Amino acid sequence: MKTVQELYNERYDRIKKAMNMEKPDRIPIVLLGPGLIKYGDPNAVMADFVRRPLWAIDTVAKAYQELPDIDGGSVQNGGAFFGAFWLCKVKQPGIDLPDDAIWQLEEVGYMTEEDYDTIVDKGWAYVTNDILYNRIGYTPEQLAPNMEEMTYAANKAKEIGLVNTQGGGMVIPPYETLTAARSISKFMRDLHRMPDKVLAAMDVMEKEAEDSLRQAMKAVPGLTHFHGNSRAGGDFISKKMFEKFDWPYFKRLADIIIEEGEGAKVFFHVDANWDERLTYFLDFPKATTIFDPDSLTNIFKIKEILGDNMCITGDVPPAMISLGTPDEVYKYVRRLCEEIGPTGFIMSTGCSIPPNPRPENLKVIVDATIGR
């Protein structure tokens, strides 16, 4: 029987080979998301992450132990964190929402037009703090990380030999940040009404993001560094606007990870439809990046264009996990294994496991991947 360390090493090696565009002994499986708690306890609800977080961590860990062929994931859910990350309030299950609802962000756009000038004059950090503490009304205590939960989760993952594939730093480009700070509708108008002012602010924001990224990479090396983007896809802006307002900043942050990350990969978590943006990702050296879609970008097109250059994850749709039959899930997973894998591919879901999965579908993902 393998020790926990031997199990971890085997999983780590399998994931690492896939990230390096090599062929592992089998396709690695990385599943994470709040809905995994339902596999550990069918009676669990999303509010358990809020009301009894340590119990929730134990229950998610139990799910991983009952699905031992999963190689990587996370036992902790960070739903509440994203309110501050997106510069808005967050509604939580069991407090503002029904017990089994998913976290909801209230993107109202606390940033004003005048703040563009303030960013240039005083910096993005100054405006961020003003928004979080003075306009939204967060307290420093509310935004401080819960070290008890984080330590408990880290120890629990270690106990079960689970690999954290997203354990490094996190960064998003200025464009993405501003869609949340201003709200999408207001920001889209800004791009047309005051493009020079927006670009001047983005330049300042990018410099601060680069500095923060370098600090994060030193503090938490990790297998990967998370680089998120969703609202620059073809459903939102034209290629011309993309090349002007997003891609130069987006690429620069990725280049820093590649150049200074000591071998860590850039984990591109790319939500929405990026079918018409895929060729841009050929700019990065082979085996330095990972494309993680949310099931809206055509994964077979990703394979066609980027499959020789970067690792691909995914991409079982959340809707299929919640509403599909086990047979539908099995067939789709096998197609992914045969057409996207076995080299440079990590089996996963589109974005994350939804809050209302059919537990049998989660097991089918695992069984179909390893050929049972």
Second form
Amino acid sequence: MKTVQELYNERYDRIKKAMNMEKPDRIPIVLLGPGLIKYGDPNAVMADFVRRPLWAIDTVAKAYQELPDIDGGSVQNGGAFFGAFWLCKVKQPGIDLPDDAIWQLEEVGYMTEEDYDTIVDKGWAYVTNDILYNRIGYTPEQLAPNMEEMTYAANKAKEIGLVNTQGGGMVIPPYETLTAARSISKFMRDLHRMPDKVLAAMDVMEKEAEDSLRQAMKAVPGLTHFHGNSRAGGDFISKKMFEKFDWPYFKRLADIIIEEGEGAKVFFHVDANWDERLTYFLDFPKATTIFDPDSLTNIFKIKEILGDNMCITGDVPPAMISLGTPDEVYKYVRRLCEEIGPTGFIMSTGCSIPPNPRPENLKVIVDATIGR
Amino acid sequence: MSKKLVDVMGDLNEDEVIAEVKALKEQNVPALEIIADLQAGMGIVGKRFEEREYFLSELIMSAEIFNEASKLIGGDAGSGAASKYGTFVMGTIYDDIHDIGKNIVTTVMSSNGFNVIDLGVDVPTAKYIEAIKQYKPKVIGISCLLTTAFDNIKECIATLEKEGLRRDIKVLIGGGPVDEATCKYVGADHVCRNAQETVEYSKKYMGV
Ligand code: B12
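Could the form predicted together with its partner chain be shown next, to go alongside the form predicted alone?
Every chain and every other molecule in the complex is listed next, the one we just looked at coming first.
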């Protein structure tokens, strides 16, 4: 029998090889998301993450133990934290929503047009705090990280030998932050009406993001640091606007992870459809980045364009996990293994496991990857 | 018809649209005629969207300019004179409060000449039924961004069927995770990937 440490090392090596574009002994599997809790206990509901977070951590850990071929993931669920990240109010399951609903954001757009100037004058941190504490009305306690929960989760992951692939760095480009802060419709109008104001604010925001990224990478090193983008994709804005408002900032932040992340890869979490924006990602040196689509970018096209350059992870679609038959899931997973793998590929879902998976479909993802 | 208004609307030239609408109003051009020009401009926007010259950002901007211009002539884009096509009822299904996508679709539909009834988010089946009875739409839209709400759409459409309300209307669904398989599962007629597709589909179905 392997010790937990040996198991952990084996998993870690497998994931690391895939990220380095070398050939692992088999395709690594990294799965995470709120729906995993249902595999640990079919009666669990989303409100359990809020009402009894430690029990939820145990139950997610149980799911990983029952699916021991999963190499990496997370026993904790981000949940309400995204509210602050997205500068929104959050509705929680069991409090404002039914027990088994996923937490949801109210994207109101608390930031005003005048705030573009305030960002330049007083900084982005100033405006962020004003939005969070004065306009939305969060208290600092509400937004402070829950150390008890984090420590408990870290210990639990250690206990079961689960690899957490994410380091502490977590950024999104100013464009993405502003789509949330202003809300997307208002922001799209700003891009047309006051492009110079927007760019001036973005310059300030990017500098501040650089600083907090550096600190977070130092505080918690890891295999990867998260860098997300969704609403700059091909359905939202033209290439011309993309090159003006998003890509330069996005690239600079990625370069900082590559240059200063001590070997950690940039984990590009790229939601929505990026089919027509893929060639931009050829700018990065080989095996320094990872492409993580949410199932809306054509993963086979990603392979064709970026397959020699970076590791790809994905992308069983959430709708397929909830509604698909095990047979459909099996076929899709095999196709991924054969066409995207076996080198430079990590089996995963598109974005995350939805709150209502067909539990057998999770087992099928694992079995099909292993070739059972 | 003012070719200039049609063109500047199509080019999303906000200042010129406003100036031209004001000028036409001063010349006593009837509101309906001005609206018709604006809508012809929206037609250009739609075409450019399909040719991938315009994107979601331009669609949103076009609806914004259209609304502003119609306010100048006392019209509200979604109602009365402006809506030459049929009625479109739309909401986000219950247990889901995503409104961004829904709002874009309703705004773009109303600035393209549809009479839009927006039911809001977290919409229970009973509210759809009530709206269908009251407004007799030819097309309804259900938005959904969460896989957990798929069963709610299914229930809603099944109930419409039971109530005998399904026969004469087309049910469109849309939102991030919704795909063809979802469409079949919930018993809808068509998935729309974006607001412009909703306009095109509804125009076709309503015989415009
Ligand atoms: C930005 C985003 C977020 C933001 C929040 C945005 C918000 N205001 O809620 C953040 C990062 C915080 C986030 C968090 C989460 N998200 Co999210 N998110 C997205 C993302 C990338 C884009 C959504 C968006 O902004 N769309 C922009 C608008 C304009 O698009 P739209 O709403 O789809 O509408 C357009 C069309 O779809 C269409 N349309 C829409 N409705 C209708 C209706 C009709 C009738 C018609 C005709 C057309 C139509 O027209 C619109 C205009 O073109 C999507 C992926 C995607 N591609 O959709 C995932 C996605 C919605 N998220 C998802 C998930 C899972 C989550 C989380 C649960 C993650 C987690 N594990 O915690 C949380 C939940 C919290 C929440 N959503 O409130 C899943 C949902 C699927 C599922 N599993 O149920 C998606 C689909 C990603 C994925 N592939 O897994 N998310």
